[in-house]
Every structure is written in structure tokens, then in C-alpha cells.
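Okay, so here's just one chain, in C-alpha cells, the form predicted alone.
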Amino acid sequence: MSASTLSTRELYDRYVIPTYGRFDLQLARGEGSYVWDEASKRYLDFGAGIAVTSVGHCHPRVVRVMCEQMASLVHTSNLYYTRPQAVLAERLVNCVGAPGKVFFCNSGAEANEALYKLARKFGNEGEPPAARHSVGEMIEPCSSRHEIITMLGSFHGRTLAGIAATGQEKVKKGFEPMVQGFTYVPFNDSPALLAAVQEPGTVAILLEPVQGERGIYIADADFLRQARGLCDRHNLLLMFDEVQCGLGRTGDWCGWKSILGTDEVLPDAISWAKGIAGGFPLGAIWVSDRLVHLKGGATLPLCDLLGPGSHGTTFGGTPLVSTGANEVLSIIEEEGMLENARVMGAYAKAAIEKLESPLIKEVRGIGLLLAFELADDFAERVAVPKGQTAALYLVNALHEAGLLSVPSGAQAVRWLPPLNVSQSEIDEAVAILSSVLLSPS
């Protein structure tokens, strides 16, 4: 087969399905933080992958690794036992800092597919304590526990149970019905979260401690700290979702702890991607080793409630893409990306607050997960074009100026650096962003 005489973005146009608004970038290699197009035009990369480069683009450590483990182990499937896997999983358990295990898959969205059948089977298999309608007043225990409690704004994946754990509608648009088993509160309103965990048939809370997708909004820790004592309360499960913000991008292992300041607050499941692997299409969750007693009268820990046959992928933690992700940990701790991120990450939120543009509203963030809010008449003061969004636009201005981003919404743009990013990168990146406020259009 001859090679194409269509550009890339005439074959894309041809072959690929479109479910991405894509940027008209046609990117060709990276190396630390930056990438190169077809072009040979330079960008400094702040959206990262969406917050997978964690290491930087072509680490020569992960090169080096992953060549080595090419020739020697690519795949084996999940029939078997593999060195490189079991080693990646004593080591999220240690990132974690409690007991429990580790089931891997290929994706963020899958890594919540399987919390999500961790509370059904915890619903169905374990046994439910009596509900109270009120103080003294006791029920029969429901006899079907399944229904998730989730945020409004939250972002769970794109798989059909996904979008019905999302807290958004726009993802759900053209896809019902809805998988069922799951009810929304508002981010950080313990009363609601109250309000909805009393509710019969209640199983799980799932939370991001940090909603990357909506423009970077990070929980309080008086809410982490509700929704562990509802969820020992009514013995329920408390589950995060970790896929943007965990494995080091807010300065610590677990987002949580980022937020917390200690260990106070112990989830019973979590979930990872991005990050995890630097760029190889890895996710993973944990979960803890807390007893569950059975509706028969046995115990065992949660963390071997899904046994053989109840879940399973063919891809996930592959010897080849375990080393690599094994590396990645190991450059980030090694190499001080875990203060990096705090003091860059603090670094790029003041630089950016010290514009002191109207056009920006409110910088947020944590660690080297940053978001800048646009002013409410950002669209009107820049003369956006009718049925572009003031991110869209903003973004695209600063991929001309040579400066990758990523949009939240409509108001809001996301940095996601690599967690080796330097002051003068961040320097960089300030600079082409005052400049393009300057002269937006």
C-alpha cells in the first residue's frame, strides 16, 4: 500500500470519526515541554495531554525502559502472572499509604466503571444496615442497595454509565435513557449530601476532589470530611474519582491529602488514568481492605469483593505499559516533581493574578492544576464570534502565540503542565498569555 498524498488533517477528515472538536494543530514529536507541528512551529505545552505528560514529553528514562521492555515482554493477557504489574500495584498501594489492591484497565472512564460495579456488587452481596426515617424510627433494610450519589458539575468518562454519573447535561444529550442508580448534589453542600444519603437504596458517594473538567474547583475539607462520616454512618462507600488530579498533579500522591493537609480522611475506593503512565493508555483503581460482612454471615475485605469471573480487561496492566508507569512514579519522586508541582503550581497562580487583567475574573487551582476564569463580558470587550465560546477563542489566540491550553467550558481554560516544569517555562507561558490579552483579537 502506497503511503497517502492527503495531508493529516485531510485524512483525518476522511477516515476518522468525528467525536472530537479538534484544534487545527498537526502535532509531529515533543520533548519536555514543548511539542513541535508538522511545521516545525514550536508550542510550549501547558494542557499536557490533558494532563497525562506528567514526566514531560520522551523522559529519556521512559524511553530507555519501555525500549528495553519492547524486546523483551509486550503482552501476555491478564491469564497470567507478570512482574512489571504486580510491582506497579505494591506501589499505589504505598502512594495511598493504607492497605488494599490494585485492579488495572485502560482508561480513566473504565477505572470508574469498575468503582461503579464495586458499589453495585457491595450493594447487592453486603449487608445493609436498617434505614431510619428519623431519630429512633427503624425500616426493614432496602433490598437493593445501587444508587450513587454525585456532584453537579462532575465528570465521570464517556461510557454510557459514565455520562449518567456525570453531573452535566451536555454529555447526555442524544444518549438516553440514562443508566440508572444515580442521584446529584451540589459540589461542596454537605446539607444536600446529607439530605440525599438518607435516601433508601443509597450504596455509594462518588467524588472528584478536585472537578478538573468544570474549570478547576476543589472540594472543601469540611465536605471530604462529611462524606466520610455519612458514609461510616450508613455504611456506605466512599469512592473518589483521582483520574485529573491524582498520582502527583496537586503536589501530593492523592488530590485529597493535597486538600486536606493529613491522612484524616481514607477513601474505600479510587480511581486513576492521566498521569499514571505519562501517556500509555493505563488506569487503575484501589480499593481499600475494609472488612464487608455478607448478607450469609461471612466477611471478607472489600478489596477482593470483585473475584474471579466479576470483572476483567484484556489490555489493562500490561507488562509493557506497567514499566513504563513504574518509571513515571519513580521519575516523580526521584526527581522532586512532587514540591515542584506545589511551589510552579503556586508560582504560575500568583504570576497570572499579577496581570491583573480585566478580562480575567478568577485564577484557581492547586498544585500544577490551574484554571483561569474569563470576566463575565470577556465575549463582548474582545468581540468573540457569534457561536464561538470565550475559552474557544482565547484558546485558539494562544495557539497562535505558541501556547497550548485547554478549554473548561465556556468561561474557563485550563493549564496542566508537566509536573517538571520550570520557572522560566512558567514565565514563558504568562508572558504569551499577557500578550494575547493585550491584543486579543
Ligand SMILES: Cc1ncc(COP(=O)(O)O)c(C=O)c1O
Contents of the next structure:
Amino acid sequence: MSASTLSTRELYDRYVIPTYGRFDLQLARGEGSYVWDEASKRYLDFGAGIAVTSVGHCHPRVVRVMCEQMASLVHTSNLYYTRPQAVLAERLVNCVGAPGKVFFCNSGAEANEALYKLARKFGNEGEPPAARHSVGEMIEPCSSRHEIITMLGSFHGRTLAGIAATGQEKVKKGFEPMVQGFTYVPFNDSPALLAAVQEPGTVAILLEPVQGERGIYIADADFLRQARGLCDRHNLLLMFDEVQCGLGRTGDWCGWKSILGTDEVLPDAISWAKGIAGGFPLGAIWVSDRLVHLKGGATLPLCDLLGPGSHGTTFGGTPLVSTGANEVLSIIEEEGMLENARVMGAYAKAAIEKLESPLIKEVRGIGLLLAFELADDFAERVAVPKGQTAALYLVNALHEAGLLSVPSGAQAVRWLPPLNVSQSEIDEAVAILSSVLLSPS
Ligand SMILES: Cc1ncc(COP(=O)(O)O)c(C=O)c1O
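With the form predicted alone done, generate the form predicted together with the ligand in the same format.
After this comes the whole thing, all chains and molecules, with the earlier chain placed first.
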């Protein structure tokens, strides 16, 4: 078969299902914090593949170990044991800093699927709370203990259960009927969370410690504490979706610890993906070893509840991708990137604020998970063409000027650079932003 004579764009238009609203950029190469398009134009990449290329593009250490592993063993299926997956599981448990076990999959949506299944199993097989707490009362049989409370504005992925869990109507449209079993409360609203817990129906609370897709909204420390307390009182699972905020982006391995500044809250389960392997597709969940009282009277560590035959995937945690993830996590640790994320994140936030642009309403974020909200009247001031959002307009203008960033909804733009971004690269990005804001059209 001969190579196509069509352009990349033409090939997409003809052969790729148009699920994405793509920018008109054909990227060909990357190195560190930069990418180049097919015409060799260079861009500073502050999108990092939407918070994925955590140690930058083509880090030489990652390239070397992946090439070696490619030449040794790429895939075996999960019928067998492989050393890189085992070592990665230990490393991830250490990142959490609490005993538990890990399951590997391929993406954030899949990692969350594993959380929903864990919660269902916990609800179906675990002893209902009332049975243990109400001595001498008639106990309702709890076959329906499966409701998961999630947050309005959340994003949990594009599978059927993922869009049902997501607290945004736009992702559900056209895919009804929704998977049952999700209830939504406003983010950071403790009274609403308390009111939403139903006994015996509620089984878990799922939340992003930092809501990423919505435009970087950080959970209040007290909301996290209240959620933990509620879960303890009602025997619910507290599950954190750290797909976007986890494994270093906030300046800590655990996004929620960056918020609390302490270890006082520990979830029962966590999902990860995105930056975990620096660009190779991998998702994972961590589940705590806390004991579960089963209906028949036995007890089991929660992390052993999803037993043989209950869940699985062909590719999850291949030797190749696990080798990449092990190297990425080692690099983050050895090259001081958690500290860099904290310091450079604060530096970037302050630098954007210092622009004092009337076109920017607010800068939000923690570590290198940053967003700036555009002024309410941005579209009028800048004469954004009808049909385009302010965020899309600005992101396109930044592309023109050589900077990649990621829109969040209609009014916010995210900066999610690699965790080893340098001060001079931030200065370069801020200078581009400043020049575009001064003459945006
Ligand atoms: C918090 C969160 N959860 C889940 C997902 C879904 O991850 P994936 O796109 O890898 O399925 C995303 C993706 O943006 C996310 O930000």
C-alpha cells in the first residue's frame, strides 16, 4: 500500500469519526516543553496533552527505558505476572502512603469504571450500615445499596457510566437513558452532601479534589473532611478521581494532600490516568485495605473485594507501559518535580495576575494545574466572532503566537505545562499571553 497523498487534515476529514472539535494544528514532533507542527513551527506546550506529558516530551530517560523494554517484552496479557507491573503497584501504593492495592487499566474513564464496580460490589456484598448500627431493629434488605453521590460540574470520562457520573448535562445529551445510580450535589456544599446521603441507598461519594475540566475549582479542605466524616458515619466509600490532579500536578503525589497540607483525610479508593505514564495510555486505581464486613459475617480487605473474574482488561499495565510509568514517577521524584510544580505554579499564577489585564477576571489553581477565567465582557471588548466562545478565541490567538493551552468551558483557559517547566518557559508563556491580550485580534 502506498503512502497517502492527502494532507493530514484531509485524511482526518475523510477517515476519522469527528467526535472531537480539533484545532487546526498538525503536530509532528515534541521535545521537553515544546512541540513542532508539520511546517516546523515551534509551540510552547502548556497543554501537555491535557495534563499528560508530565516530564515533557521525549524525556531521554523515558525514551531509553521504553526502547529497551520494547526490545524485551511488550505485552503478555494479565494471565501472567510481570515485574514492571508489580514494581509500579508498589510505587503507587507508596505514593498514597497508606496500605492498599492497585488495579491497572488504560484510561481515566476506565479507572473510574473500576471505582463504580468496586462501589457496586461493596453495596451488594458488604453488610449494610443499619444492620451493624441499629441493634434490635427490623432491617430492610439492602439489595438497592448502589447510589454514588458525585458533584455538579464534575467530569469522570466518556463511558456510559462515566457520563452518568459526570455532573454536566452536556456530556449526556443524546445518550439517554443514563446508567442508573448517580446523585449530584453542588461542589463544596457540605449541607447538600449531608442531605443527599440516603440510608440504605447511598454507597459512595466520588469527587475530584480539583475539578479540572470545569476550569480548575479546588475542593475546600473542610468539604473533604466533611465528606470523610459522612462516609465514616454511614459506612460509605470515599472515592477521589485524581485522574487530572493526581501524581504530581498539584506539587504532591496526592492532589487532596496539597489542599489539606496534612494526611488527615484518606480516601477509600483513588483513580489515576493522564500523567501517570507521561503520555503512554495507562489508568489505575488504588483501593485501601480497610476491612469490609460482608453480609455472611466474614470480613475482607476492601482491596480484595474485586476478586478473580470480577473485573479485567487485556492491556491494563503491560510491561511496556508499566516500565514507562515507573520511569516517569522516578524522574518526578529524582529531578525534584513535585517541588518544581509548587514553585513554578505559584510563579506562573502570580505572573498572570501581575499582568492586571482587564480581560482576565481571575486566576485559579494549585501547583501546575492553573486556569484563568476571562472577563465577562471579553467577547464584546475583543469582538469575538459570533458562534465562538471567548476561551476558544483566545486559545486560537495563543496558537498563532506560538503557545498551546487548553480551553475549559466558554470562559476559562488552562495552563498545564510539564512538571519540569522552567521559569524562563513560564516567562515566555506570560509574554505571549500579554502580547495577545494587548492586541487580541
Ligand atoms: C477528572 C477526570 N476524570 C476522568 C477523565 C477521563 O479520562 P480519560 O480521558 O483518560 O478517559 C478525565 C479526563 O479529562 C478527567 O479530567
